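Next up: a single chain in structure tokens, the form predicted on its own.
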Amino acid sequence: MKTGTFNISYLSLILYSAILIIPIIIFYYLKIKKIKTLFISIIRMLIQLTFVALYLEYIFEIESLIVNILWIFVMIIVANSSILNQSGLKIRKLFFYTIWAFLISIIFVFIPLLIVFDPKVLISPRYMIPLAGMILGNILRVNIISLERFYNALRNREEEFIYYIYLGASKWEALKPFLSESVGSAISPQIAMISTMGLVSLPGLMTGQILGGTSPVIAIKYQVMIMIAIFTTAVISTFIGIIFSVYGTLDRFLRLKKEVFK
């Protein structure tokens, strides 16, 4: 049997894209004002993926560790900005507080990968960049949910937080119930996804490898590894992200700074 990924023609891709008319009709019927946003997002996706494809073709050839790290750093910057924006927080106010959550979590997850890969393999752009991309891409939603729920709860129940302080609790003791609720809510879908993987869904990494001709057994090993990495990064980044953000959202009187919210 011939192996390898089947090439999709540009015409076929354009014709297949016509199915987007279905969600557009639904948006129009329900008066959901997202049609313009959808088109902008698709155009951005096309431009970004084209740029990435051209860039990856280049860095796959030079195999520079410094270039790999710089590219991952750019990915972290974009991810951090997107998460803050979608969470209803001002990027310029909190960017340098929350970015550390992603830098720390990526380092914590990548170092143990040396158990799995030879160092020369791990620093190869063909492994390093796709792995980092899958991890960061899968923790976006988790971090958006955790930050959004944490600050929504804190804004709506600020008196409860202050009451804990008046009772003698430290700042972090008073914040712990809000932190627990937000991280727990954000991580629950991740746990559900792990528990149904293979039965309800066939994950992207495994599917891609199988389509590329890799043995399903090898593909499963990679998928298990990446899911552990994604979940660990999600928990670390949501926990640290909220903690670091607090330094930029509470004043010295432990009151929320209104100017940090959009």
Second form
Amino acid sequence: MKTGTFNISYLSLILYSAILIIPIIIFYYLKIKKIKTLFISIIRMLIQLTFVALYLEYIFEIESLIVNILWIFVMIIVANSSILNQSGLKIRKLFFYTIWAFLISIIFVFIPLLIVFDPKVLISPRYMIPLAGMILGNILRVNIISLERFYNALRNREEEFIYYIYLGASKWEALKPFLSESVGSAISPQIAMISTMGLVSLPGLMTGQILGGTSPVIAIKYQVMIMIAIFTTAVISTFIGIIFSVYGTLDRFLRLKKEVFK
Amino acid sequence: MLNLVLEKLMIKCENIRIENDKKLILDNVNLHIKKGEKILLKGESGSGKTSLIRAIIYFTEFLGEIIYEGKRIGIENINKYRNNIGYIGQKIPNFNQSVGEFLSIHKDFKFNKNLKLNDKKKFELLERLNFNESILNSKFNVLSGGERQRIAVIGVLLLNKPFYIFDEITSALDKKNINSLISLIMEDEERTVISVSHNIEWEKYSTRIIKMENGAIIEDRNI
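Okay, that is the form predicted on its own; can I get the form predicted in complex with its partner chain now?
Let's see the whole complex now, leading with the same chain.
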């Protein structure tokens, strides 16, 4: 079996990018004013990925656990800000509440990976960084949904919350229906994704490994492991993410603070 | 005269002021409520009725003080204060289980752990509001708006609080049901009630009518 990945030339990559003309025509026709945003996003992606590539080359070379952890920490900071921003909350007001939730979720899922990997393997940047990256990417997606749902529901149906409080509920008892709704709605696409795995989508990790020359049987084992990790993180992080955020969004009288919303 | 002396002050709202985006919502409202009073709060939409209610239940930011049975309400006694109050707002909660379960929600809350409620009271209240017992098995969310309002009232009356606050809870009811509901709420002499409503039927059962306009009380009379 041939190992190693076929290298793509820069020229061919640029030429291939020409297919973007099709979405642009559709945008133009449907008057979707996203063409500028699309270009900005693509340029951002190019810059970010270039930096990451350079940085990864560097950390793969120095193999330092501290540098790995610092890099993951940076990823968590970026994820946290992005989650708050995209779910309609003010980063400045809630940053230090939700960051702990994502940090804890990562730790809870990462440490048991020692059952699967030899510690030396796990802490090597080639394993640690991509695994953390995949888990964090998923944290990003599910938490944007769950936080947005949670606060939309709480703002639109505050009277329901008040009703429970005046029926004798504690803060958490009254928030529980909202919590279960939003965690549930963020999680159900995850379950659907697991059940259609391999049929509808060939996941990125597996694709990458197969392209890299790994045998599909090994690739599958990795995929199952990462799905379990991703799902567990999704549930833990959405659950505690909301709980931690509540400390910053409700005042001591259980009133929603207006200034935390964008 | 003797009666007046015996009338016990239950709650004092002192200089309640609410500003929202520099717009004055409540303009230093003062309101003293005696135990057992049945107050109808009326006024045009936007006159500040709901804001005043929200201040009393401590679910809006405001300046001023709420004094309940001689004690100023603050963070240290807010829970105790809230436990004296039964409240229903304009929106009745979504609840996708049966009416029977809706009427038992309070059992899920630790605070009510030692509360012993007998079903007799529940059946009696259902009957008083013209419900058949079979309603208990219906899904709460499929009921009409008016039915949900009446069931919600049963839910809070079961807990038998000394002080009830209702915000437009008869908006979806017909005349017959309005009367049975209001008389059920108002018949207990000890019970203190504030009700916001546009509905004239409440006047018959109220002991005091307060009218608001532009964030202030413009009329306050006993009946």
